[in-house]
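We begin with a single chain expressed as structure tokens, specifically the form predicted on its own.
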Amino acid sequence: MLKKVAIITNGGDAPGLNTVIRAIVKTAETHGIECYGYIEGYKGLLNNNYIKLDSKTNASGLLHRGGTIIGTSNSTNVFNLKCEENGQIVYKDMSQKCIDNIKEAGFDCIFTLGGDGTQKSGRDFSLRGVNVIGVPKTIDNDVAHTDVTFGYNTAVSVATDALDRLHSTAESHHRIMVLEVMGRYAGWIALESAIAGGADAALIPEIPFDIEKVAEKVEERKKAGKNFSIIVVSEGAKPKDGDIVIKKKLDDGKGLDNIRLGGIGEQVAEDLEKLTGLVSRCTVLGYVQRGGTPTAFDRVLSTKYGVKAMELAMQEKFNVLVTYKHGEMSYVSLEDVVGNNKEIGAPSGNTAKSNIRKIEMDDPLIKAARALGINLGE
């Protein structure tokens, strides 16, 4: 039976961890269960630095909260961690600590809130014999086997509402204005927000694109009487015989994502400025789409995953992912969410084994953007 629960919040913040912190305290005060926190992700585990969660002081008021009160880490796998040893750097595996934590407080079992990176190390902690319950959280929508993660919602509202806003200067002054958006390795965001917003062009990481297909678009509007156009660009889109554009190659050690990027919704700009002669100016949202208040749909969402989290630990079915499929909560095995990224402490992300859901070109989003004229670079 079990008696103390741990929450941990993982890489980046999202709306909506705490309305999922909130659920599962309060779904498990209603069985007598207590639940704590690791503060800053698994750098928190690591450390042994965790709080007392409690729906009357610390973990009430949360709803319309973002971001996530137990802090988050995005840089920090303890099966292979980064440390200087004599002036030198060295990996190692410090999975026992942090299992030796979990047993010396007494946790039946750990929440995982994260996305691909997160899920991976919680299917590692499960293999050592932790009970881990994930859940999927990432504003990119990217976790497999679910199909819409938390935050998500709240993202795509705010790149709607920058389309819509950015729509009145692109016109008043003949423009192209260049939304770039977070999408890492999969273009959810880009494509819904396009159709959304009413863009004429959305680039995003499944379809690699032609420069000259999009400038042929705003060509087209141009002859139509249209003298500007909206463009939504993930980040992670690249060109055809292109590669991704980075800003930035860090050193936080292996099995993390070294890479920061940034410059591809600028690079479309001026490319697009060069084919058509119109003034071309690009936005970066970057951090706003995942900052402030989640949208409603996001906190019921986060809500229902929070309590099904909590109901599945009652149950004793651990080491799984909480899913939404279909309209309906579910779970599914941690080995599926890795799918072929099997070792311990192996890198997560957009690698060849990783299992990140990405558009499908039959999804309905692509088969809408498309029948609407929205220009995907093909």
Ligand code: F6P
Given for the second form:
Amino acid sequence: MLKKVAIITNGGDAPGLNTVIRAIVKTAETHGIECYGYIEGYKGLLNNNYIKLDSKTNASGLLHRGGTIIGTSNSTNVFNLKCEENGQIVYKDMSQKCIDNIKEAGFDCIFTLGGDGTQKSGRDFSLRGVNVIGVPKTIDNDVAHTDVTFGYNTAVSVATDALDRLHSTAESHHRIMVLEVMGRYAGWIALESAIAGGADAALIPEIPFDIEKVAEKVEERKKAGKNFSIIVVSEGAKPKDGDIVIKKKLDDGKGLDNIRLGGIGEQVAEDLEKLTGLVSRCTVLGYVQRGGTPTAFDRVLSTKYGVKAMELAMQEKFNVLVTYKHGEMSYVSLEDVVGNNKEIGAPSGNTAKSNIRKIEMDDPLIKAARALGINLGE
Ligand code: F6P
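Switch from the form predicted on its own to the form predicted in complex with 6-O-phosphono-beta-D-fructofuranose (F6P) and print that structure.
First the chain shown before, then all remaining chains and molecules of the complex.
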């Protein structure tokens, strides 16, 4: 019988985190289970910093609230923690301290709300005897084995709204308007918002692009009397003869994706201006994509994820990720989510072994984009 469970929200914040917390807490309370939340993700687990959550006080009024009430961290890999000792940088495996903290608090299960990196650490904890249930959070929609992560729908809605607004300036000034969106190494946000927002081109990491082909699309539109174009560029997109554009190399620790992406949108705008003669401007959408209130879809999806996570815990089906596949709530082992990235503490993110879900070329979104004449830089 479960008595006490704890929630960890880790990685970049995403709309719907508080909704999942609310759903887990409410479901737990119905069954007389106590719920706690670690403060600031895995950092809170390491520092043994947690609070009680209950639907009468702190876990109330959360449905529409962005961010996470228990905080998050995307720079703490407890299996390879960056520390300073006698003026030297050293890397330490602090996972045993975390496991001792969980045991001491008496938590029967931890819920890890996060993306691929968070789930990788969750799986590593599960191999050391911790009961873990993962919930796939990320605006990037790139977690393996689930069709939709929570937070993604809100990000696409925000990007689509931005495209609608950029249309006004594009049309009035006869300009090329480039919108750079997030998504890391997967183009889901870019492609779906391009379709929803009626963009003329969508450049995604999965298809290294030929800028000449994008320019041809703009020229075609000019010939047809449309002296403006809208281009969506995913932050991880790269030219076919070039590389991804890195804004900053970080040094947060081993096993973390120490790269801040950004800048490809500006590059595309400059190149298109040279090639077409049309004035081009770039807008970087940035963190508005993952802030603020979740859409109704994300509220419902996050609620379903939270309820299913608590149900799985009560059935003692541990060391799994809750999934949403073909419209059904289900689960898959964390081992499968990690894919070939088996080594404990190994880096997550864009490595050859990682299992992030990119857009396949036979995805209906690719087919729809091509059918509509949205140029994919090919
Ligand atoms: O993974 C979510 C995400 O918003 C990515 O789309 C983006 O590249 C990254 O996080 C930015 O991370 P940070 O909050 O560290 O700047």
